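Next comes just one chain, in structure tokens: the form predicted alone.
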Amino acid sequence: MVALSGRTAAADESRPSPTAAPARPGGFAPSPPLAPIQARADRIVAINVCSRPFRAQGPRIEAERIGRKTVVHNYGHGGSGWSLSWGSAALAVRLAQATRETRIAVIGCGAIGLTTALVAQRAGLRVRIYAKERPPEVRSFNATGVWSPDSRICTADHSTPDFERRWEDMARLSFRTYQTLLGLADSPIEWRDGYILSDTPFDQPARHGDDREPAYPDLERRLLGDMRWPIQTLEPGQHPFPVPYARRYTQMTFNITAYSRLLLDDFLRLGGEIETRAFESPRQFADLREKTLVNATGYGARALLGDETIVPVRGQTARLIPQAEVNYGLVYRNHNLNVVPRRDGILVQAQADGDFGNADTTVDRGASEAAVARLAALFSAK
């Protein structure tokens, strides 16, 4: 198997392959050879099935009368609630703030709901959260857990000049704090390396698409370098797949369960309080103490709102065993194949058309077990 080096990509494409020569004396030794990820169905520990909630108009982050509370909304954030949770928690906190509660809720405990709560705790609010279910139940626990900020945010004729700078501040500002959970005890927060591969040239389309999908706009166009993930074409000596064309990336990874259980212990530590309750209208809103509430209910404010706007996006993964020693990712674009080296566990997603729009909870084995076939030809000799 053909060793990968770390280095940049224009370190890299300036020095010859890393089989062309052996190391000099005195010099960096060579890179170790990738791990091959053991795929096999037998590997699976667990497969989990979420709706995505999408909105055409990107995240609802505002505040109404409902009775006699003020409730801001911050739920819709699409295949981003992980990645923009921080930027859109801060918007979200300032609009309750204005009401001048000293004492805010938070329905939901899920992404959203446990950042909002943490963000509005360090602004100096007293926070109750109230939730039917919290981690490891809510829906977002079962998010793949890449930095992915404009991941089905929004549709490309919503995409306004004030939406994208509205985007661009909540991108950044949970970027930033992402790199202060790094160097954490159980990782919560990682930088990975990954490799896109491709049957096909990648100046030519996949082979693949669901039409009931919209056109999503180009948003990553407005983040710097500091936020971008380098991508560097490989040669076809520079990498051990059985694929022609191949690209190396680099992508910051969310371990959920660590990340998930740090929120919610810092919550906690913090003097919050978790009431569990469930919502089946809004009405019921008017039973609690506080006057302030934050709507962070995710996929379930279609229900709980009556609101239409929300379109459910069906996401299945598998978890493989996990492998210490794989540290890379994979996307097979042919394939829609994604797969993220998690600590708990090789996260194998394999989405399919007919996922948008559909609200299908219902696990398929079949189709994971597919999935990982898929990714085990990956690691066949060439």
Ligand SMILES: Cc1cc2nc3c(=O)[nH]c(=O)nc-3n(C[C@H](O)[C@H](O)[C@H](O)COP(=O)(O)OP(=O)(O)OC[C@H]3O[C@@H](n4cnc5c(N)ncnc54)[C@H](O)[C@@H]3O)c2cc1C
Second form
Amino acid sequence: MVALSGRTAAADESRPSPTAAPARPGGFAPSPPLAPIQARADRIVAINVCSRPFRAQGPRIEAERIGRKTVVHNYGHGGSGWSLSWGSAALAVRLAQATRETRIAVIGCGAIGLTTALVAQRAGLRVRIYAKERPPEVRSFNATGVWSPDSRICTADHSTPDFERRWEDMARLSFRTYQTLLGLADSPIEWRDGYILSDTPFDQPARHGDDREPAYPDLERRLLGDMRWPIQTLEPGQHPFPVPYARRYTQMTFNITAYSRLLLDDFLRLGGEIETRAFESPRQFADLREKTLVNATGYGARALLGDETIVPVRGQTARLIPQAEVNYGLVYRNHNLNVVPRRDGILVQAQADGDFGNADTTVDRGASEAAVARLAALFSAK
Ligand SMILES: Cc1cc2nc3c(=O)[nH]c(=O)nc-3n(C[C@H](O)[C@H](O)[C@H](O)COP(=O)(O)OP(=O)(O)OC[C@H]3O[C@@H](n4cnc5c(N)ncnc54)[C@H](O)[C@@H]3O)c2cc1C
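Form predicted alone done; form predicted together with the named molecule now:
Let us now look at the entire complex, which starts with that chain.
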């Protein structure tokens, strides 16, 4: 949800939260002509569903002794896994280094496993990844792909000053790392402008929230100042959309196809190895030759460790055939519609009520077609 109410503001990956951040003048060139999105159901090339690994207490990043192994857990990043990955990896690798082992295993090959493996390699460790799936089969591959470090990362009542400091450190380190990945071939990471559209004034709630969602903390305020990008209020006539209220923002985008490939290639180039392997129980960790393991199994940790603090939050996205000329995103706050202009397709996400606690990964094609139809209406109005 995009700032549906104060209670659930910033819960989703749709960035930025239009009511939380007051609009500021300047920072943008005049709006360029916008190429229309060809929003048609017959241009949908993929629909994916996956579960965000949400924990009320935030990600689990701590070491535990299991049998004769030290297991450093690094899982439970909710809707913020890509955004926080580099900072979270740094914390996990520090714990792994404390064991003084020079060869470690990472279990999991999603956003968290791959970045943890790379950070460990850069610290001089030899790393072997063990995972049931690797990209593009991992859940991370089906994320929206935007900078959203405070999306369903913990509940308001678990947001202690200690947690917030740790979260801020992770967010800042990740953010800095992402800026080193700009300007590369295939644009794994890039900055894009976008438009927040609204039928109602921005100081009013867009619609009712989902009662099942807990209250989330306003963590974004910790990044205000040096890490706050411009949001500009647009007057009617300054944008082409048939809505009375609009704002313009800028946002960091992850082109997940190219970015996952880059992470995998870098890991292998630095001498990393990957073994396909599924663990039924942590007892099987005893079979591994490495003595220090990082557990980056994401939502899989729920079954593997029996960790019921992990709550699934369902998310479905559709991808439309890429349009290179479409270089802007959209957030239509009254309709829960979020559009990201990725290089690997125009991603259309429509968050539904009832996603919190929902582990069902069955594709609901009708929901994606309805979202695409809502998007089409923005371009067909006279
Ligand atoms: C719809 C949606 C949109 C999202 N959008 C964003 C976004 O825009 N920005 C953002 O920052 N975050 C976003 N997220 C959140 C982000 O995708 C997750 O936080 C992230 O994917 C978690 O990564 P992970 O590596 O922990 O898990 P995964 O990607 O699930 O990887 C887990 C790895 O562990 C392996 N594994 C699991 N269990 C076992 C086992 N028993 N044995 C062996 N291997 C195992 C898997 O095979 C896989 O390799 C979104 C999530 C969803 C669902």
